[in-house]
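The chain that follows stands alone, in the form predicted alone, written as structure tokens.
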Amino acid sequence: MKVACMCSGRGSNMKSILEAKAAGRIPGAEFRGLICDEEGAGALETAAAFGLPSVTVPFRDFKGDRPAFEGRVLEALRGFGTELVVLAGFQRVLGKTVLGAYPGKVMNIHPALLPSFPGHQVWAKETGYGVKIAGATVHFVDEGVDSGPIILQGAVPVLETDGPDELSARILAVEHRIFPVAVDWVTSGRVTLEGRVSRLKGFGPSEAQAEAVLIWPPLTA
């Protein structure tokens, strides 16, 4: 499946995924380049390295002409024979001049088990109202913030001395092991759509399995 990634900073969940590839362990992928909405993005010199193609398209220039700037992007993955999208911490909202071009076809990472806390901001929210557990989701993207079916997610605790920092550094961790997984059951054919909710060929946990609750704080503390 040919692959474009959408990046705006430094892209350091595309490196992971383009490390798994380059490990072999995305075997269905053909990443065919890089769309950068901003000049100067770490994310350039890290498609450079791996011998990937870029294209930056900077959102200022279109003055808040979001369906310009879409149609702009849509060239571009086009221009790259894209299957597939991977938002890699792209920090724009798509709409409908993309999304109606690649339907289920768009992915995207965020901080978060949605449906909690979509948008910004999402490690403050996190240590502000509390949650004992965190962690980040990979799904399919629609029109609404956030809000398309999940296909993988991790889980971290959230420590009593944890601030938006702390937390925001062992998330990312857990972005960097569960994105390239999910580009690789996408992109193998092992991830359907029923409705909103995605499903996995060939797995299911067992009772067993379903048993083994994260339980933070531990109950013997």
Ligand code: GRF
Second form
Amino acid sequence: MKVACMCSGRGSNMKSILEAKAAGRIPGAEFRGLICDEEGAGALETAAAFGLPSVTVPFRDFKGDRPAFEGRVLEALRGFGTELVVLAGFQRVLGKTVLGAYPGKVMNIHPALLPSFPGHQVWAKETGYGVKIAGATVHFVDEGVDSGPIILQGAVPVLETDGPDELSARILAVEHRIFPVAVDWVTSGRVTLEGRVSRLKGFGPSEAQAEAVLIWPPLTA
Ligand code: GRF
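Which structure goes with the form predicted in complex with the ligand, now that we have seen the form predicted alone?
Below, the chain from earlier opens the complete complex, with every other chain and molecule after it.
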């Protein structure tokens, strides 16, 4: 499956995916290119280091004309022969132009356990709210904000001493573990949808899996 990544910033999630590809862990994906909406973003350097071509479509050049911006993005996606779009730290909400061209074929990572804490700056909201378990979610993208079908989630504890920075670093580590796995699942055709519920082929129920429960803080503390 031909994949294009979209990033806005440092690109550490894309790097984790490209490293997994280089290590043979995503055999079903052929990475064709990066589309970046910010000039000078770290993701552009990362793509170059992996020999991945990139196109920059600076959002600010479009002076708020979102359909025109998305039209240019779509042209770049088509230029790469894209079949699957992987939003790896892409900080804008995509609308009908791109989503209509790629229905069910756009994936995103969000640094929270959705449906809790959609949107931006979630780490301060989580530490401020006082949740005890946080995490990250890989999901398909629909026209809402972080509201599409969930593919995979990873959880981490929130420590007493955590501020937003400490929590975001712990969540980012789990993002780097789960995103390459989810991209492998999707590009190898293991994920299907029943309504908004994703199903993973070859993952049947078992007692051992059902017992793997994380309680935080530990009850013995
Ligand atoms: C990550 O926290 C991701 O969950 C969110 O944006 C951030 C991107 O980080 N969507 P990076 O550019 O992948 O390092």
